[in-house]
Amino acid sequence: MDWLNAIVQGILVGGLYAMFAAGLSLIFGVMRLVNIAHGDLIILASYLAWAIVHATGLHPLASLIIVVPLMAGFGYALQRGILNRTLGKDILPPLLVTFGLSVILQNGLLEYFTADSRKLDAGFLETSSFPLLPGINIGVLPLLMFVSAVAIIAGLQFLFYRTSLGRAFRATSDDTEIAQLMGLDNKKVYAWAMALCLAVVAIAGVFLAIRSNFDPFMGPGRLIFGFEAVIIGGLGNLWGTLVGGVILGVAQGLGAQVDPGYQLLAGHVTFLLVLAFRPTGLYPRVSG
């Protein structure tokens, strides 16, 4: 029963990893941009939520009403003001710029909030659970994270294939030159994609801040989890990202069941095995 419990809890944690990864998958799918600062942006959202909660007294989940639009606006401005200038055939400039952004965010958060770890208190939401089977309890917060991840990915999937903005995303992803000839402003499309990415990042950051302590230097670790989930699931495949997050969470849960020290190692080994045998991931994006 302990092993089954580890699998169930791993599936639920996989929802959080899928939220980490969804923005990465979105940005790579639209503009082939690898954002090294993605994890630090998640932590920025966590600190922003913490500041809003302590300034207004809002419940951490209610802070999403403010955090999501602020992060989306920041993403739009970041893409229009900086990242659009780096995009081109050479992948090195955006990598260097986002690496620099990562360093700036870490040191800025350290300067303003200090190195002390913080956490958002969600009250009963953190401790509430209900029995699924004898010996297996489902926490309300992990279940909410997983349901939110499914809803986010379903929403992104709908947006991509059922809306005009989604058609613009797919057109610029397939061929930027033809998209421009058809009247699309690629720079504006990219900015909307980054805004959408950081809206998802905001939700992930708030859930992370409720689930565990965070500090200015946690970003790179969240980036690694996001990358692993994206690559396991398949680059550019949103539902594959959810599968990748679940696989990563289950691997970590089973590793922790063997020995707590093996938790992260089990996830990394699983990632390595998938990369060795399926370099394109389990569900790579298909054209058409």
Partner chain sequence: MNTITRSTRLSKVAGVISVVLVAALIAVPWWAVASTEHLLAEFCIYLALASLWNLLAGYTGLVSVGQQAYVGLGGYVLFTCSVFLGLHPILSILLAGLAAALVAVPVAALVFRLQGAYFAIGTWVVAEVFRLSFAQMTALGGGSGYSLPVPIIKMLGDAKPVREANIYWISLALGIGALALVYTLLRSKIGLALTAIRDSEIASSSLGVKIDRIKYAVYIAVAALTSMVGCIIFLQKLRISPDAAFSVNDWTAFVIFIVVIGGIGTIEGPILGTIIYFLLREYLANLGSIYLMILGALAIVIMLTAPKGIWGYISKRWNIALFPVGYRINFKD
Second form
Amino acid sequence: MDWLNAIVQGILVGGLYAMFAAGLSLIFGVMRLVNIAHGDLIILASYLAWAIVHATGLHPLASLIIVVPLMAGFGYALQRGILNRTLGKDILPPLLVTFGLSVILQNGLLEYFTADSRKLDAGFLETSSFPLLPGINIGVLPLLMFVSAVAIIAGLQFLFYRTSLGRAFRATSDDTEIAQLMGLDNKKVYAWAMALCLAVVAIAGVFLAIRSNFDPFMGPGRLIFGFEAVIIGGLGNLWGTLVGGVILGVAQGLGAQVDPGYQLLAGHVTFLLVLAFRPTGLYPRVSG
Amino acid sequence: MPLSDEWLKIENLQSYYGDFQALHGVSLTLKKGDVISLIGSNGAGKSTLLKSICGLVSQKTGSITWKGEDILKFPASEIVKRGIALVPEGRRLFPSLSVEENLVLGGQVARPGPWSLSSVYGLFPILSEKKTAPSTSLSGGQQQMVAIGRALMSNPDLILLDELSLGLAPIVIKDIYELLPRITASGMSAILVEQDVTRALGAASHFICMQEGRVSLEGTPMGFTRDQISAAYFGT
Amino acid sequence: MNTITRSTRLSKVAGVISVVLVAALIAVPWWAVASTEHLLAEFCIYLALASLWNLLAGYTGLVSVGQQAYVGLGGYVLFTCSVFLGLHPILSILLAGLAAALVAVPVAALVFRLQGAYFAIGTWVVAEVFRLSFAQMTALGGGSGYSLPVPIIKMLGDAKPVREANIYWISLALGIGALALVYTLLRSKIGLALTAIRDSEIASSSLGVKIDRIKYAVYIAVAALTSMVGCIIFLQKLRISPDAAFSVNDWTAFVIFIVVIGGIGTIEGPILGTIIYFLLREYLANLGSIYLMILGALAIVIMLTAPKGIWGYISKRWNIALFPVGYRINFKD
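Form predicted on its own done, so how does the form predicted together with the partner chain look?
Below: every chain and molecule of the assembly, starting with the one above.
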């Protein structure tokens, strides 16, 4: 029963990993950018939520009303101010600029918030659970996290394939030059994509802060989880990121069941196995 | 200043790709309703001229005036809003968009005019049957229709048509050229790049022959003999 | 008449100066105080890491964020060979290079499946796997680490100054060795091919398969040398732990900053970058995290305004090169 429990809890945590991954997948899909600072931005959102909760006494989830638009605005500005200038044929500038950004964010958070680990308290949300089977309890928070992940991915999927913004994303990704002939300013389209990505990052950051302790140096680890979920699921497939996140969560859960020291290792090894045997991921994007 | 009917005026245009200079001082004037054919051998600079007009080539000097406004430094996304649309060489539809989404995106700039989804489907009835199909699943001729329709959706005053017949069967080319007068009937101007000189001269009121990034001959198709045109074309 | 040459008067002067400089550096243990010697050893270590990373990222386009995997692996091979086999440290260093080359073969087969930036994160995952795996090895001290036994240390000399001089010379050899490797490689046909793929897409597609093999070879060679540098790092520290051995900040982040600031894709860049890095560290390190933020911001500004770094700016502005790897045309009227 412990094993089954580990799997169930792993699936639920997978939702959080899918949230880490969805934003990465989105901006890679639109502008082929891999943001090394993605994880640090998640942690930035956690700290923002923490600061807001401590200043206003809002419930952590209510802080989303402020954190989401704040992060989205930051994403828009970041893309227009810095990242747009790095895009081109050469992969080095975006990579190295976001790497620098990652270091700045980590040390900025360290400077302002110290290295002490923090956590958001969501009250009964965290403590409530209900039994699914004898011996297996589902926590309300993990369930909410998973449902939110599904909702976010469904929402992104809808936006991508059913709205004019999504059409602009796809057209710009297909052929930047011709998209400009349709009156689309690709720099603005990219900025909207980054804004959307950081809105998702904001939600992920708040859930992360409720679920566990966080400190300024947790970003790279979250980047890696998100990245692994993207690759396991298959590049460019939003629902694939959910599957990837779940597989990663279950692998970690089972690893931890064997020995707590194997938790992260089991996730990484699963990723490497997928890379070895299914290098395009489980659900590669079918090109038209 | 009252709006003259000289809509597009290009003077001494020099365009570059990096260190490579593709246009060496091109000038041309286009009036409302003109259909100009651009002829010349491969590499003469025809496509570069079209791309320079619509803003896809940004490294350029000289002047490009559109309806009295200097658009030389405008980005492509602004130029289309002022009524210049390009049907690019090779069609370049958006593969991840359906036929109708390609057309709708073309109409994104929302200029007023006769062209809408229904009038484009009226011009190319086959497209309305395929509107939900991925654009890449269409035949070459149908893709060319989507590309033309996509440009028309912005209700341009000037449409730039780059190598419409490239890779298409002769019968399809004939069909498409027969539709051209219906497109320009509303007073829309056009600049046409075409390899087939006979077809190009037949469809236009004026022609411009280019050679190595310069204009080598221009005028009306009636004004010159085939030998004169051929000399300008090949540079003999 | 126009002529084509490789070297210039400046690069010849630089050649003479570098011979004198190397002689002076070899003699350091006789003329410098211990702290200078120590600093110079560290300088050589970073110079080696930076030159190697530059070869990988700047010339082969393989932007790795996971070179700490090989630094740590080298350190652990050294400790394992010393503790369990009682081998002489210099032998262990050679073995570490060999071991890393062997490990790099399957690792490359895996991470080469990822393109561009995803390759970068993939290499990082591999380094994490190494870190977590070594943390599980209780024989090597698990997560808390292990110290090098005194008898092994004494193999490098009974007296402390002798030992430190030996460590310094090994560091110097690795620093100059890494530079020499990059220099010879770039002057060879391989270097020509690498420059071609970097500068032209057409060239890279026509060279195709051959380029893949070159990339593999460069990745493996860089892994081996990085691992040897890792040995000397932990020979100097005398203690190893997974977190120190596989630190992304110490062995990759700083190295990336050095190369980006100095000039990526140039031989001189890592040298200049290492000098700047040590100067900045000397004067700003007491600012702690703010110092790191300054480094990050500097790297961003340089990447946005002068992508070839400070050396790239200097060499373009005055058309100079200290290491003649390219050809130049001298126009004469």
